[in-house]
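What follows is a single chain, given as structure tokens, in the form predicted alone.
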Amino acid sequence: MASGQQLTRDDVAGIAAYARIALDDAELVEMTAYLNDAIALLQPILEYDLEDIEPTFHPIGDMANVMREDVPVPGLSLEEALANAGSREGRAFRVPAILDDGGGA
């Protein structure tokens, strides 16, 4: 979009159709104004001379996450895992039901 160019009602209708958003006539008028206002707020960015500026793809630059090697460690045995369970049933924790059985009340 060239500087100073406004979105038309048809532009916004096309965007809405592409995004599968149903807009009635009043909503199209409102959304057209809203989007044009949002674009106008961004216009000052076009005033900057960015000719020799490299794009930044991450705000921290060349930093990277430092991750340790993923090394498996021994887990708990079944008895250790269930040792502090409030209630257990065989090899599992026993917890109160949270889903309705469909029988109604």
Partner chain sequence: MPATLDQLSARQIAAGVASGAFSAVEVAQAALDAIAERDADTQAFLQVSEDLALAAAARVDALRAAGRALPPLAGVPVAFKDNMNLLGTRTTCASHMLERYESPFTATCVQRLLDAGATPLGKLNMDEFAFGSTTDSSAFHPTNNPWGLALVPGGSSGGSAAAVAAGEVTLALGSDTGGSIRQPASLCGVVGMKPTYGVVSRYGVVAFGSSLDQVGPLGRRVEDVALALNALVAGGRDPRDSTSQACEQDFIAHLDDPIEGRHVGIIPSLLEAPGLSAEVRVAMRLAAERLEAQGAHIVEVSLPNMASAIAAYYVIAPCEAFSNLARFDGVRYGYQEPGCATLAKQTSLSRARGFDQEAKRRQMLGAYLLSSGVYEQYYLPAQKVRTLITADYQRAFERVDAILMPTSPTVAWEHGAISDPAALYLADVFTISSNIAGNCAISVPVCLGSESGLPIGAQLQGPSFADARLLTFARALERSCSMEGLVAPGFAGRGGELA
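Numbering follows the first chain given and starts at 1. Take the two forms, superpose them, and find the largest set of C-alpha atoms that agree within 1.5 Å; that set is the rigid core. Predicted model, so just to flag it, every value in this text is computed and none were measured. What changes on going to the form predicted in complex with its partner chain:
Relative to the superposed rigid core, Ser77 undergoes a CA displacement of at least 2 Å between these two forms.
Once the rigid core is used as the reference frame, the Cα position of Asp10 differs between these two forms by less than 2 Å.
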The other form holds:
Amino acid sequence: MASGQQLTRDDVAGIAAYARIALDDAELVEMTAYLNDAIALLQPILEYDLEDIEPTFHPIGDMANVMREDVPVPGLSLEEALANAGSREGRAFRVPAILDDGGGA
Amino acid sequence: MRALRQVLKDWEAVIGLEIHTELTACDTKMFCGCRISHDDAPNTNVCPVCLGMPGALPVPNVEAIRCIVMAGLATNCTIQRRSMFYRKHYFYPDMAKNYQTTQGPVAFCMHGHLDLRVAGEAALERPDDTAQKADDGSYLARIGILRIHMEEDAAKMVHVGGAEGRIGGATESLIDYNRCGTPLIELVTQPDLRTPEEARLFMEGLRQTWLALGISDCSLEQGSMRCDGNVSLRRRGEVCMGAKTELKNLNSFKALHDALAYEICRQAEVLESGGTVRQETRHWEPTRRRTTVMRVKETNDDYRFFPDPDLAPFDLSDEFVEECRARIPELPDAKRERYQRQWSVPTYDADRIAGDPALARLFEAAVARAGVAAAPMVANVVINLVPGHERLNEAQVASIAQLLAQDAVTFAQAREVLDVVDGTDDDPERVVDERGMRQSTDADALDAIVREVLARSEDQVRQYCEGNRKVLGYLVGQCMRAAGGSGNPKAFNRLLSERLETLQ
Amino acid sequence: MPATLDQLSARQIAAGVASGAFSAVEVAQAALDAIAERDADTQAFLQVSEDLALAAAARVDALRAAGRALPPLAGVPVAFKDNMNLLGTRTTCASHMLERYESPFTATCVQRLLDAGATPLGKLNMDEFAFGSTTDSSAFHPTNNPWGLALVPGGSSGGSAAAVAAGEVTLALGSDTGGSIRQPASLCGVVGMKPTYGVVSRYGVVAFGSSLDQVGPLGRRVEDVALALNALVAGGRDPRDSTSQACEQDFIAHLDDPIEGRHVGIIPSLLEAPGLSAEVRVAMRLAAERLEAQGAHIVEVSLPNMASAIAAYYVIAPCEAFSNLARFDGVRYGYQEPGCATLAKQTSLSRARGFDQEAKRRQMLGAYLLSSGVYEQYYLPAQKVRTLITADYQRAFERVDAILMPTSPTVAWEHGAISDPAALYLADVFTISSNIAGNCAISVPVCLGSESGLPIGAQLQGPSFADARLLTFARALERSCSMEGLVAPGFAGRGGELA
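The structure above corresponds to the form predicted alone; please provide the structure of the form predicted in complex with its partner chain.
So here's everything in the complex, that chain up top.
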């Protein structure tokens, strides 16, 4: 989908599938309208002349090389780790059938 | 399917590797202070950061950064002073945040290479007209390394209900986050490899380098070093790349070789019958010795990469890089060279020892004691006698090497002696003397026995002169009997041969 | 002896506890009493943590009994926006997604207030996951502005502002990504500060826009806010937050310094902005006059790229939001849709049911903007705009020490009166650029609108890491505006008696 164009309902359905947010038909219609409105609000960005400007990814300009020493720090106990789990099996978190092999680490 | 070497005469295989290595030398994970887990009970090395809990924030492990810089320096990469961490998004439960913290277009290490020396059987896979081969058939290949970047490992999942614990057909999966967040370096090669043997040698060489640096235990079986390959074919002379397939589950050097070999032949068969190779990911099945489709890659995954706002960018100082450089020990290639050039150690022995940091340490310490002249024999001992005697110290190795070099004991005797001293501080020489095992090296005494035996063995002498060389063994035995406990079979063999030749 | 707790400043409470005029437990009980009385109307709280409060207060009293020196905020009642982890509470972000989520650890900013001796009274309402400027998008219930219960308190830290304005607590912590501390502070007539990015640790605060979020204090007087800030930076930078900066300033020491001879910038074009109410325009003029009366020079400055800040913000914020909320899949914690046969279904339905509308919208927008091909067109230019805005501020601050502008274009409005998201987005115009540039900003109540009778705050913005000096200006403004310590009418004195 090219920018400046409107998103179609199919485009939005694709984004929803990727972002793992189930939307019913009514919600899809609404979301499509919302996204197109939001993108319209963002149009000014496309018109700026930003040719020689460097992007700033972090607000603190000179922040660099922040690291920590390789020293162990106590973490959570098993019970603490699993305390909020929706499903668990013994000492593991449980999920239902995964049908694909993931993105690939 | 045709055989590999036949196929490679007609087709050029273009092979690239992606190698992930866990930095098991670090004490803690990449972005949090949890210990790196070694078979601990599930979900006991975790914290809010590596569990991706709301509000948790990452802080990079400085030792991991040092390890990757060392890895880059050791593989001739340029160390990029400026780089950032990026977020790579995909929904999968082994990634606690549903994004992996990794690097973007600029990695810590870029544009390196490793040189392979391919010889012997391995060199036969490469068609002669595609490499500069020496008289013995060996050749050098420079394999480009595109980049080495820093990232974090995923959790371990156990799939329940499917076949062989595979994900296909599983009804549920159980997740252990102990491994999640372990520092991982990913090395991506240029597609410069041309044969499965080259790929295997590259992997072995890389593993030796990482072991020498001490950054990882590099276990393919346990998964602290993992290799994915990709391969495509093209007609000789073509420049364009063919469609490539990715290969996974290559958890041994043999699997790496065999999977690539199979895949090359499979692709050739497809192309030669007029078909097209599909861009897909295939899984190597070692028992059935074939690759099968995991999933078809129709579109590239869009990972929504962007620079991680929670992590400061890097601008590594020269000091930092030089400190890392100073930590790099002599690497296997350099050792190999030095052992051969300066110490006259034979190629095979030099290869084996240089590639194993523990053996190299023992070897060099023993040579320091035994003297440089004894180095080839020390190498011999390290290769052939040390395995099976795991607790020898360098003094013992040096001592037994000297005894062997002096011809004071046979190899079989040396083995016996080491059986005795292994695990103790005992001096091999003392054991030899105690047991009266020392062979005579007194040339005159030995010669006298030789002459005496020859004198009473006219039959055998005649047989030898008629061409039956086997009687030499019998004559050596006779000499040994005459010598009692202080015989020296090698010496007898030599003296007998010399005398017999003069009698011809 | 004042009748009720809400008449005391933080300093006075700490001094009273230290001197033995009253115990920390008595203060805690007064606060609980005030909350019980007043919160039925404001609905500022999501959880009141009575046990934690009494335990913390008892510990302070024990210290005093042992003859030990008391920490600077001993016994002071505080509460926390519900996106801040506190062990012993649930941290819900006002979302069904985290309705049952129990904090496994305490956020650094929260811990530092506790270490300073403050008494934790509970967790405060907010817009779901901090997306919004009304607090109406809380999944549980709205919060009502103490100055008019039919009105919104602003957002997303609406609960924080309302609880302070109604005198339920002395101090509250909020978070500010595009104005979420300052705007509700203005609408509720209290002081609210967004410190320079990096001054206060974000560790333990549920992330929305990582490069924009800052935690900050709200209080009924500038001095209370300054004391809270001192506690927040005590202990140095936070090693658990890579973006945390060392900040050695003492925010109290120079609070009352004169501003004579200093320069304050104003941007006249902003006061002509469409949508700016007449009342607010009057309040701004008043604020400028009062600063001038204390010897400050008012100077015209410009921030030429300010107009593009909204677009840049609405690119960067949703992208970071999508990324930060991707972790909510119901696996390790959070709402899990029951009875799903596959993981993809479980994830999609958990997220569909766990998130309300605005949260879904922001994530979808972010997912779109980060996609291949689109990223280059919006995200990278947005970060370049950030460079321009940062440079604009640097140039302006070469000429002035602080910039004065409105916080919100209007006073508080009725629940549901503004339903168009775009209109709400545009209302962030005055606050957003400080989040983009990272510099410090504070809203100080100036007056009540002559028509509406509702509070109006003026915003002062300062250069990065000049937070202490910004507070000096805020104090100067406060001194001349006689709204210091004000509790919303109808709430003062209701419950919260100190024995």
